[in-house]
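Here's a solo chain for you in structure tokens, the form predicted on its own.
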Amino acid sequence: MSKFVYFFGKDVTDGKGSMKDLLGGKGSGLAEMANLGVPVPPGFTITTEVCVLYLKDQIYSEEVLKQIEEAIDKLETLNNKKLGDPKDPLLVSVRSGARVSMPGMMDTVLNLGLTDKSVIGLANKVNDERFAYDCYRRFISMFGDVVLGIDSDKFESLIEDKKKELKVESDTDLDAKALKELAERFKGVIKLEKGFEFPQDPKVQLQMAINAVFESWNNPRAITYRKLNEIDDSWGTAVNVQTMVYGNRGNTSGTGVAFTRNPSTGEKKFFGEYLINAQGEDVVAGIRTPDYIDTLGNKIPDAYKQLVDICQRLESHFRDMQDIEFTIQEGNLYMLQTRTGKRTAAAAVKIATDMVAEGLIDKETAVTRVKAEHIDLLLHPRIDPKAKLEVIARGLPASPGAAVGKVVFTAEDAEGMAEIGEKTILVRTETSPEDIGGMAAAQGVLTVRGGMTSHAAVVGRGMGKPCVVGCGEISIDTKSNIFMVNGHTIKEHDYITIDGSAGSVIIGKVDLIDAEINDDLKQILVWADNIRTLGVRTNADNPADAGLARELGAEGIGLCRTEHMFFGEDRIPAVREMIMAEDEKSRKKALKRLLPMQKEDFLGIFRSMEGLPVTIRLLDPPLHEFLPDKEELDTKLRELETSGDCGKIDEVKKVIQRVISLKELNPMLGHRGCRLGITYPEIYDMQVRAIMEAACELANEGMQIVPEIMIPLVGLVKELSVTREEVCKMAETVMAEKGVRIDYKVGTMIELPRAAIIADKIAQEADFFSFGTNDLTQTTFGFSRDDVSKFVPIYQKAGILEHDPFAVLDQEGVGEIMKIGIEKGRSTKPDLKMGICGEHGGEPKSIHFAHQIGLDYVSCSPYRVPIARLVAAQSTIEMRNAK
């Protein structure tokens, strides 16, 4: 026979703290403090799998209904009280909770068990009719809120009428006269609104509330919590019901809430508030304002000190911070819950490493105390939580942190606003490679179009600047300068800010705070290097973003994507030159000027990745992404036809039919990759020089430089063959030249899923695969990755998609397909070198699964490294506990 119902008691507890699958973590932690001996008034808890019977069938079986029957037996018995007498009644609370805390998110109802009659008898008993009613009035707008659904301001507004009726300031100036009228009007909003009496039989109350308390596991704040925290929507929650404890006896009475260590900043200091005479709901509803925790100690001393006392307890054999409810109920203590305490990212690393030097956890469970987001958070900028703030729309939360700045809408503008030292938000429809000079300078980018894979984002996290992208409520209005949304209009130069943590906007300029790298995360991140088998590389394109990300401790650059380096102002005439040349000699010119330019970029980027692997793709996208945009082409073509500039007229005309020439239907599914080198040779016959001289120079000087050359967009093994002939013929000749030898790698990128399928056969011509997740994304999917925001949201929404799979890797697809790649390259070479490059390479899920099918490495934006070595050590500890 199953078991529903699990007791808890001094000497007649079912269950403890292990069980919170099963009990949530309310019911589990009632449990083991009573196993404990820690003074906790009796209940019992109703498990999660009777929710999960209940939402679906809206009915429980005979036997849960008995076993409900037979814990309120026992705890009739344990009290000497029983439920409805009217000499002495029983109350009792009854209270959600989940597995995973969830705060505030589900329903609670106090003080059950009061009727007409057994009030009277309750207030006899305690010899305080004032007391007595303050429970009743403060039970029927409860029990009218949470289980009725009736808004439970209908019932303060009768509150508040009656304060000033009395003319008092405070609900405790109310006298029992006063709170036995509010407690027959509260009875009449419910006649009103439900047109029935309040229940007037205990037994009716508890199960009406059980129910309620199941159901509020899908009210809409739970989903929206759930949502946000990824807490699975099938595992319910548990109900407890326990025994009632009064705050509100008077002055040796009260109720708080506290933590063992300051929550806030990861102080080894006992944190909290609490009310003298009240009931738990005040402190947590902000009724009244509460007093600090360490006062209590002048109200009431000998509470007070065995609170601490318990705390000290709870917090060692628990080995986390705790964070406690508590009630004392004349000068008597009783603890009402004790769970793992929530916390900012500063308090986590903090007390993670606190607790390793206290000696009560070891290095391996700090590494798992502290999440991904939290060092996100500590690496970027972001709101003062302190701050207030107006959201006009949401997008993507393409790139974390927060920016303040005008908003500016164009590249130009937001360079030019830089050198005068005025911070921008640029704001575009899309970016595109153009507007790379104009993302550096602006503090953060806003864009209408784009998702998590978009030029935008890459760029973005890339430089670790917030950006928002895909927020399509937005309406630019380029020729007035002003965007729309949501009934605002902002103007340039207005001020906005955006959260690229949360994917807001911002009206107006709001308090930041900066990014905290401490010692105690440093720390953290040592004990995580020591313990992870995966390795971790960054994606950098120039050296300053190398140097950045070998300081936060990459191991090497998995992608360097040669084509962001062709964007300067000095370079792109050059580029623009090459495109429009009509034969392979003119080619060749152009890409003469640029080898010098390109070259000094690899010295760069080998000196300050010396002695580390160095993972160089050669040109990747399509050629008209270096032209400009042909709708900016026909205005200037008719602004020159207006002004009579024959000779520029002429040249424009020129580039637009280079751009019509070049324009593709699906230029992702193009005219790029090797597809470009095979084509025009010279292209990467230029790239690989560039490479192999900055590599030989600088062995000359005796650095030890490792360079591995990467071919993008195989999908033929004759492809790949043909290219790396070519590269290693380039390769041998700067060697020869240069009289060094250079231990060089050459590889290809496994992005379309053909590749991974016949990936035994590339393996012959591979030095290295480097899986490019972002594309294997689209070509597996259909998807096209700077489109997917009109529709993925949607997907979301209605549970088609769970995440969006270019910002979380798709293990059922994509990632079965790089399975079968890993599986046939190493059937060709054992010791195939393999990684990701793609975006994923820094999410966390997707980094599990990267340790979970053999991956060597991921590689990620710099100031993702760290997050991607802490996930690392996560993945390598939970392998090992689940063998």
Ligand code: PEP
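Predicted model only: the values in this text are computed from it and were never measured. Positions refer to the first chain, counted from 1. Compared with the form predicted in complex with ligand PEP:
Splitting the chain into two rigid parts for the change between the two forms, with each C-alpha assigned to the part whose superposition fits it better, puts Ala402 and Ile490 in the same part.
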The other form holds:
Amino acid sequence: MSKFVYFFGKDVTDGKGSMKDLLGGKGSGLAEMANLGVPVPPGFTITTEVCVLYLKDQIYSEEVLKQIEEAIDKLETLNNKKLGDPKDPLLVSVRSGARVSMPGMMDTVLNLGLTDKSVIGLANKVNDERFAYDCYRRFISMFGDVVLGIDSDKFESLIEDKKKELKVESDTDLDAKALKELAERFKGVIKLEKGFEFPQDPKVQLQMAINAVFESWNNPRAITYRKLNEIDDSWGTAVNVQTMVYGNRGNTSGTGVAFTRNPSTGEKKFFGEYLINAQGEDVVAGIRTPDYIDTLGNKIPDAYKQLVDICQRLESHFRDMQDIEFTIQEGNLYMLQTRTGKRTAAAAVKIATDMVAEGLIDKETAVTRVKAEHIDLLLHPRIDPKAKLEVIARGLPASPGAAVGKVVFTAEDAEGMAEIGEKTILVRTETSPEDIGGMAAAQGVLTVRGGMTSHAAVVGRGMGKPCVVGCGEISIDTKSNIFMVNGHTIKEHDYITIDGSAGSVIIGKVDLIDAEINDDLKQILVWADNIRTLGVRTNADNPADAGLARELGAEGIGLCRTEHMFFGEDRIPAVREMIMAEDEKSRKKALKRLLPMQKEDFLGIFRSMEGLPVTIRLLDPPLHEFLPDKEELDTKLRELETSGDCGKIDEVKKVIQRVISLKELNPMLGHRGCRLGITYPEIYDMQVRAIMEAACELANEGMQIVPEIMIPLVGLVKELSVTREEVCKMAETVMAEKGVRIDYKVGTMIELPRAAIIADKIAQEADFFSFGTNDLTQTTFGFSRDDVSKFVPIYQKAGILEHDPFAVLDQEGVGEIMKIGIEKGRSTKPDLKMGICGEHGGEPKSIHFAHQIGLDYVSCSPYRVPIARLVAAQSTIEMRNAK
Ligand code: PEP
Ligand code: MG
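Got the form predicted on its own; any chance of the form predicted in complex with ligand PEP too?
Time for the whole complex; same chain goes first.
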């Protein structure tokens, strides 16, 4: 018989910490805490499996209902209270809890079990009528909003009316009588909106709340959150039904959230916030600004000491930083949640290295604790220390990094501006889960209210968005679309800069600079290097990038695109002269002018990469790319004709003629790559001469140079054999001239499906393969690389494509073709070295795949090299663990 409901509580716990998939993060954390003897209010978890079944059929099986019923009985027995008891009712919370946490995305109902009758029992029991009716009115409105889908404003406005009527300022000024009346009015709203009475049977309330929490898995904000965080839609959420405890029972009660280490910096210091005499939701909602956790010891010392002790135990037990929620009810501490804490990139790296030093985790675990996105973020910009700053306000430094953008006041505006390529800073009084789309679209977020654990702070950190919260000096005027602060008025679309590390708000656009890799990250990457078996090279075509990439850990160059060298301002006249040449002789003359320039490039690159392999790809793009645009030429011609400058007219006409003759309908599939080398062999000759002269001269200086010459866009064996022969001939000539032998290689790109399919034959002519997955994606899909933006985003929205295949390798199609290429290539040359140098070489999922299918290395842009080093190590660990 399947188990659908798992109980937790002192000595009666069915689940455990490892059952996250089934019980969700919250449920498994509660079970594990109960197993550890940590005080947890008892309750039960209905599994994610039930959610999936319920969402499919909208019905529960008899067995599920029976198990829920049994769990309720057990909970009643354990608490010695009954749901709906008119004398001393059992009250419960109903909360969601998915496999991975989705803060604030799904629904929660508190104080469930209160009815017209039981509220009187509660009032008598705790001897506090105000408290009882406060709970009741909160429950009715929460039930109305979450379970019945009634707009919460309908309840809020009644509270405002009541406050006006009684001429009081805050909710806490409302007395028992007022709250009782509000409860009555709230019930009236439900009757009016839904046509039925607010249910007075707690079991009906409970069943409806459970359904609502399951259904909240599919609310729009949860769906958006999952999409942004790549969370599987099919997982579903668990539901936790738990005995209520109250943090709002006076000055020895309180509630808070805490992290066992600082989630922003990683510092090993207990970190958190709490509110005295408040319910849990008040802290997370950012309505009252909470106090720092350190001061709790002065107010409720015993509970604080116990809390610190429990948190240390939890961290040692889970061997990771924990994010906990607690409530203190009249001096008694209860833990409501423990989970792995979300952290910033900087904190992830620091915590991982610190925990190795503390002996809590090993180096391999540390490498898995840092995510590729973390490294990406650490390489994100920060404010240039030399920049002059006009700081206009300060708030809390909730999520580090700096961001510049135009001020917008709504999430929709942030999204709209992003669509037209504008960068924004989203400025809100406080954010709510509805804002996540806008937060994702903005460069940074600034809020007026809320603490370090408010919605904006938690979500900002999770997204890696620079974020400043609780900036109370600001006042937003939404009618005029301005905000005012310390004498400044900032209008919508004015530029501001925020520094999420310092908590500052700066007027105008400030210069940002890239972050460098700190010692902790360097340490993680060295550990990663010791684990990984996949090589990491870089795509670089100038000495500066090559040097940078080497510093970032590149083990050579996997792709040097020589055409980039042709675009230099000093080169373009010679390149054009070469293209305009009418015969071989004049072309050779122009190429001769280019030779020393190309050689200079290679000298620089070889020096930067001394001792490491440098793969240089011969010219790839069609020649027309180096000529001016036809429209520009036409304009120039018209100008010349008007000014009567006859001298140049013929020259321009000649260029136009050449542009017309080189024009292609599909240049990406046209006269490029080795086709160009075969039709104009003197171009490749010049390039090979430049490569080999540079290599030989440096070898003569005593340097170890490892050139690998790569032929692009090969589809026929003959294309490679003919070109290779030419390359070798020139290489031999140069080596003879220079009197030195270099161990050079000649290989090819595999970037056409045909090349992969005949890779066994191609391998016989190649010393290495490098998969050009940009062109391979283009030619496999038949998608033009240059035109995909017109339809791929629409495909993604419609769910036709999950990812842009030019960003994330299409394993199903392109990947299969690569596998064929690898298998066939190695069938005739078992130790053929193979890599990937398309953009996918720096994308985490694609790096994993490259490793799995047996490539020897990936090659990516310099700033992605650290990411590739990390992911390669994680891939090794994952593959080893899968065995
Ligand atoms: C490729 O096609 O994947 C590649 C690396 O070459 P390019 O992007 O220069 O065509
Ligand atoms: Mg290519």
